[in-house]
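Below, in structure tokens: the form predicted on its own, a single chain.
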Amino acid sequence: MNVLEALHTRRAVRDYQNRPVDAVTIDRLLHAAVLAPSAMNSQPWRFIVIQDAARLKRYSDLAKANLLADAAQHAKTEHYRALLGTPEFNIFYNAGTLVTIGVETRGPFSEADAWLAAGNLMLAACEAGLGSCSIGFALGVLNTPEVKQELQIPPEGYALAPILLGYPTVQPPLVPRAEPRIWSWLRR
């Protein structure tokens, strides 16, 4: 699979088989992630790999409770109130692997660097036959002092890009994309 094929076939997967992703594959994906560009070649990313279903379920429950408590303040979260209130709903879609990309300290380019690495990880996962999905709902719980301590994230560190990995139950359909919206194209 070439890069353009991966770009055209990668989808946000929200339904995973109960089949673990092996350590060799994860290691390959992490090596693909660190090939991403970073501001001033700082390569600030650090990785957390969680393959513990009980821990992921606990983090999902904590995240849902936190999100529901804040839902009235955020219109987007309010839209998901019913789903977040469903006990069976797991924000990690029962995926067996969560890879979170973080940094030891936040800087002006931290988010961009982490998401560039996440893009590489997700494209490499697609090429490996895996599904992936970024899970913004997880950020709040992953950055609580208690969870940071459990995950060995330093107090000044920050989780920025949580990515699910696993074998899709079904391949999601193509989502139509809008044409590029160009604000300016300045030529001489």
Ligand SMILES: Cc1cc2nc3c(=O)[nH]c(=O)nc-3n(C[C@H](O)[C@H](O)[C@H](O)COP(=O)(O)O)c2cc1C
Contents of the next structure:
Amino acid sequence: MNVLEALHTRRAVRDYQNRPVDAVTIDRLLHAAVLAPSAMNSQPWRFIVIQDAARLKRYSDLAKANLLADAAQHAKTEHYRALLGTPEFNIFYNAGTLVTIGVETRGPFSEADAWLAAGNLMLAACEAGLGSCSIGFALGVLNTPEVKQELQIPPEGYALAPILLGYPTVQPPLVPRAEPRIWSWLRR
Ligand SMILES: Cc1cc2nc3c(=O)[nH]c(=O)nc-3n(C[C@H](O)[C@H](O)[C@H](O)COP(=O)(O)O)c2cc1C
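Could you drop in the structure for the form predicted in complex with the ligand? We only have the form predicted on its own so far.
After this comes the whole thing, all chains and molecules, with the earlier chain placed first.
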């Protein structure tokens, strides 16, 4: 699969087979992630791999409670209320693996660095026949002091890009994209 094929094939997958992703495959994906560019070549990435369904369920329940409490203040999460209030809804969609990309200290380019690595990881996962899904819902809970301690994230470290991995049950349809909207293209 070449890069463009991977770009066209990758989807956010929200339904996974009950089939584990092996350590060799995950290691290959982490090596693809660290090929990403980073500001001043700082390579600030740190990885947290969770393959523990009970732990992910616990983090999902915590995240849902926190997000629901927040929804009262933040209108943007309000339309997720019904979903977050559904006991069966797991923010990790019962996937077997969550890889989170963090940074050792937060700086002006941390988000860019983390998400560029996340893009590599997701495309490499696609090439390996795996589905993936970014889980922004998880960010708050992963950065609480208690969970950071459990995950051995140092106090100055920060989790930025949580990515689910697993074998998809089906290939989801393409989410349509708007044509590129160009603000300016200046030539002389
Ligand atoms: C930063 C970020 C956070 C996201 N958070 C979530 C999330 O919490 N839950 C979820 O189901 N999908 C999440 N997504 C996936 C998007 O909904 C998805 O990428 C988008 O709908 C486009 O679909 P596609 O990835 O299949 O092209 C997130 C994507 C990004 C880039």
